[in-house]
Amino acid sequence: MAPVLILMGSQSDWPVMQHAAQMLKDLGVEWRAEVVSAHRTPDLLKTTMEQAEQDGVPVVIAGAGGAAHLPGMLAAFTAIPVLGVPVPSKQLKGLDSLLSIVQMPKGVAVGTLAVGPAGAANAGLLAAQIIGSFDANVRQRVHAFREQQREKVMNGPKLELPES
């Protein structure tokens, strides 16, 4: 199978997209990630998502900060699920971001993470999902996560008053 993709529109963005990669790494679930810039590289996008439809990439992850147009230009030339990342910027901390990915028009589709690193985690969290949908083994993978996740809840600290 090919990788997970991972793309985000600026070398800038990969301290909040990194958390995608880890999480995909940390699951078993093989990616890459590139720069492909919705406003300087236009042309570079589209032979990026041609190229994708060809090596069957199962899902995209794209991550984008200001006017984020990334994830739903990518989403406009393929049929390959697009999940949006809304990275956090200087002057409106994500917000402007998160509008940018989350409001689609009608018939191009991108699934909206929420900003910053745990965005960018649960893209790659929901990304081995999908995959899990068909390979038993990534779903066994997530299971496992999930468990662990559930014994570090059931065994954390009591909470208590500190003592006067």
The other form holds:
8 protein chains.
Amino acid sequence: MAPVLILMGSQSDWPVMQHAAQMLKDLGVEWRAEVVSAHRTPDLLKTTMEQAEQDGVPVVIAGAGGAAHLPGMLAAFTAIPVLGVPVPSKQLKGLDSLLSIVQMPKGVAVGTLAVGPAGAANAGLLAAQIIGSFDANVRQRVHAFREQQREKVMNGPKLELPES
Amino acid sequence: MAPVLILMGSQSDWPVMQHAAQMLKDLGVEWRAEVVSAHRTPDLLKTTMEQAEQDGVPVVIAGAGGAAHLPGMLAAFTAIPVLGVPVPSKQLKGLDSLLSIVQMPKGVAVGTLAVGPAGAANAGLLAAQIIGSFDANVRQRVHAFREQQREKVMNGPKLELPES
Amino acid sequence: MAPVLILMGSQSDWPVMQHAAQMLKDLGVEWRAEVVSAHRTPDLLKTTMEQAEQDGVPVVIAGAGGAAHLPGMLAAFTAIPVLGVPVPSKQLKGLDSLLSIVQMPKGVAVGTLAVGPAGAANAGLLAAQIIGSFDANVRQRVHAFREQQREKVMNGPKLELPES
Amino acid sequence: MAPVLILMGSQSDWPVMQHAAQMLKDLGVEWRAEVVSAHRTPDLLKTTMEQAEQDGVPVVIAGAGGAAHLPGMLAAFTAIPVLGVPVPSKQLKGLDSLLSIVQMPKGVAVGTLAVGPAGAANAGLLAAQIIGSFDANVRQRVHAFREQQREKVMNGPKLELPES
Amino acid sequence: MAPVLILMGSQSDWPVMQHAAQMLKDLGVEWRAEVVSAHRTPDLLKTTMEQAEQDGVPVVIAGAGGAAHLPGMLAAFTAIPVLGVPVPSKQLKGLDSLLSIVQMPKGVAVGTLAVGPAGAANAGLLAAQIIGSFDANVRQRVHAFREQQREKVMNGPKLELPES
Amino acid sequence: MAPVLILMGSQSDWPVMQHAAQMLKDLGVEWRAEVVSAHRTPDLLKTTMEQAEQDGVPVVIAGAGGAAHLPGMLAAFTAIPVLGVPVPSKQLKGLDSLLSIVQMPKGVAVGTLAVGPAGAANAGLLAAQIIGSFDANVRQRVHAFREQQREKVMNGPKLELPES
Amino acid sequence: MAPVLILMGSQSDWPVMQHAAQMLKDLGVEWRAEVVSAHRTPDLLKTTMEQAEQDGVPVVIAGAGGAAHLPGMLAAFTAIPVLGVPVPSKQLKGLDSLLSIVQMPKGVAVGTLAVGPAGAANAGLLAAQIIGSFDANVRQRVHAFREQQREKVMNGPKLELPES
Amino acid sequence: MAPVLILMGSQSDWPVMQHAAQMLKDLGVEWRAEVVSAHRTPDLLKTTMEQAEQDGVPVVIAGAGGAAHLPGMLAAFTAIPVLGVPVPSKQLKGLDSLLSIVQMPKGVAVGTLAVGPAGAANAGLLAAQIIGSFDANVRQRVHAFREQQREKVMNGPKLELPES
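For comparison with the form predicted on its own, provide the form predicted together with a further copy of the same chain.
Full assembly next; the chain just shown is listed first.
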């Protein structure tokens, strides 16, 4: 199977989007990351998605901010499932990014995650879960990750008021 | 493969959520729909998801409105990918539903679609795309659906001003 | 000079977008309207804009709703100025359409008008003003339209309380 | 009577939630604080609430951020009154936390306080007021706290413009 | 024990607030409802709350819309726990009501419920839960109500697509 | 004539509210500032306003943040015109303060200014304008202030790009 | 004294703005209403305000919707106090009108009332209160109006649940 | 042809608005920048626009923040196309600026760009595109700018996870 493809609208989105890559790496899933801008390299949208289908990419993760058109435009050019990550915008704090990604019209879908790094990490997790629906090893690693999370919660320090 | 599982918080969500079922049916994907309320039947969350994993359900679609906890809580109990549909709320028009579903913390992911029927239909479409990553027949039907959509746009009537 | 090109994401946007056509007609500017969907006919974006540049289209007006990607994607494929009209969405009342159109990143611009019919009419007006910067006849008609508006305000009926 | 139970979705919520503990301490009400994550330890929700009912916990205070499901899910598993504190989220400043906690559907209630430390402190205060409805000593301490607040306002420094 | 006191800013709030009364009645808890306007009868705020404390009212439920000051002002005059219900406003759909009630400063608390009838019903439920913390009969009825809700979900009709 | 009365909910509002005092001072209008909390000293609302009417206070300026009830509650106790200043809140940036102050129901009015220091300064200005409607000297000073503002704009430095 | 001047951006704002006129009439204050559009008759802004100052108009009330520039622009041309009424807009429900009116920069002030008819009525009331600061008869009528409101609340019907 | 005219409400808007000037300079289009305040120098609006029409200014760019009336008021006084830039406001982050500029009523149009520096740069770009519709040299430079942007994306560094 080809690696999960992580695309983003700008080099400057990488500090957010690398959380998707890190999660995939932690879950033992291959990934590849590239910058493809819906607005600055619009002719690459189609060719990138055609190549991805030929390569057998199982999931595309796309992040963008502001009037974030990348996830929806990629989804328009492919039948591969596309997950969208709203990258926080400077002024409107990612509310614009979120609405631009999630409010897709009927017929072209983007599975949207939370604004920012948590959403990027969860895009990696959801991609692994998707692969895990058809790959028992990956599912097993998702279960193990969940168990780790659970234990971290269980073993946290005692909550006490600071001495006054 | 087991049918896609469509869950919703209330019987009253079905007029929205049936758009997911209809899309799956149109794409030749089996589905099953049930009411499971995060708040009124919380004990069913775990058992429903355990059963779904045993059955081999490939994708769960969950819809809820207001303080919409169902998709996130289902995701907490399973490694199956969960897609969330924000059902419009009466007062705040689904902005509450959207934020309650999409803003999940790192570690438990919900792939969120648009508010309302378009989002429900797209949840069905995205579920089919996920299955299509591993099933060439389903992918082929997604491609055919896209082609139909394209042709409907191309063959629309001429746009003219109403006679004054 | 080629007609102003009015594009919209869906046939269902025409009741809003025809206000642009009507305004252009009232100001004596040629127009042509077509449906081009960013999501359902993404391959038409580039060819439509290339043809428009060859034809000498002076301004493109584009309307769309929800995650409204059409105006920005058209702008990505052309140097013709693009004006965007946020079509009201059912649930979020066009706030999503507005943010998806106006919050473009640096490097690709969309001149955005108000949500709904007033914005569509003003897109027609602004297109005429743009042409009017280089065509004294059109500018003259804009001035005349302004004068008519002014007179309508000046000659309105007396404001009185309803008899109780 | 058992201590008021303060629960939160993450260790990182404690700097906010400790304001609830401090207020309870100041009002002479016993408390106990623990991390229980709706998403990472969902199986603990039911058992924690069953134990709380057996112990005779009079009020549960729960804080969480983002898609904040903890207060509502605890409320789903118990008849103990649950007070919810929206912990501020990084991007959307707690508007998501607030709506996720307060907009509960009919049948499962969460008494929601303000976003952030003020809300946490007031959750402690309201818990004490609830206990005070049935315990004259606690009510007396609430009255005394109010009187202190009043005096602090009355005895503030004179308001003057800074010398220019 | 005195009845739960249901107060509202205007006669016109009763269609919303009666859902609180109905819920209390269904749970076998006494209630009394009155109109007290923070703005039109501000001198009644203090006397009403002093009387309520003397009467032994265990919980006050207060509903108001727009710049909804009633719940917070009642809370300022009493140590009885106050629950607030944001009544939907005509233009801003209750977002103003919600923020005006929930965003109380540290030192005076209002336990806020959802906007509209669901919130009113839940205010009744939460009041019963509060009383139930000290009255085993009422708690028992809350548990029974929960069980009924659960069964209604379990026994809903089968979800099927409408015949096309 | 008695000084304009500037009231605020908390000592911590003074850095914002002193802009009202400064503007009044600049316009030669007497002022007096005090802390009166709607929530912590609710019994002072009525007496403060009764005293103000007796003293002949011409305008009251009131600032508060979050669930900002002070301006509206003062207005409920007096026929003196009340101007409201939304003090920025930490989490919601004063949107809560604004809606809590401006969305008053019919029958009790607050003339609301912008969020933050600009709004406070303008409250001082508007108070002076109100007095100026009946005092030619004050009006004259408002005109002079306007002229100064105009000249400052006219005499600004030339706008140039920074050398690159 | 000259009548209070009620201005609005469009004939279509009169159904909202007449509530200001009605309130003034009820309080025995003279008024005059006219349409002056900031955008369609911008040259009238200055002359209208100059005339108003010459006539001795004590207060200007201005209503507008959407990008509501009328109140602020009138205020820019006069030292008469200006009260602004946000007229509800079709799509964004008056949130745009409210922010366009209230968020004035330091140096030009508009005392803003609530969105819609309640705000218009309160603009009339506040204008009367302003006049009442200098006219004991008008103040007396404001007090009487308040008393009427109080009595209407006190004498409302008993609140009862509908028979089931 | 006369230079593009860049106007702004305050000297303090220049750090944002200079991005428009820089873009125009980069695209070889002449520009001139001035401060004209809708509120502090309202009498200059008309004369500035009359002069601009006489000079043959092809496009006006106007930036303002908060209750941003400048772009709309300039548009009211001219038939030259006006582009609006919402300058970020301190408290509401430019949402007020955006709505105050974009939501113009039918009959007076402002082509609105994104909030902040990106919007200012794009206003410069759109102005160049408008001129480019009638000037092949400028259009050529827009195409070249687009090509540069494209190449910058294509030649970005490889995206890699930081070494852990």
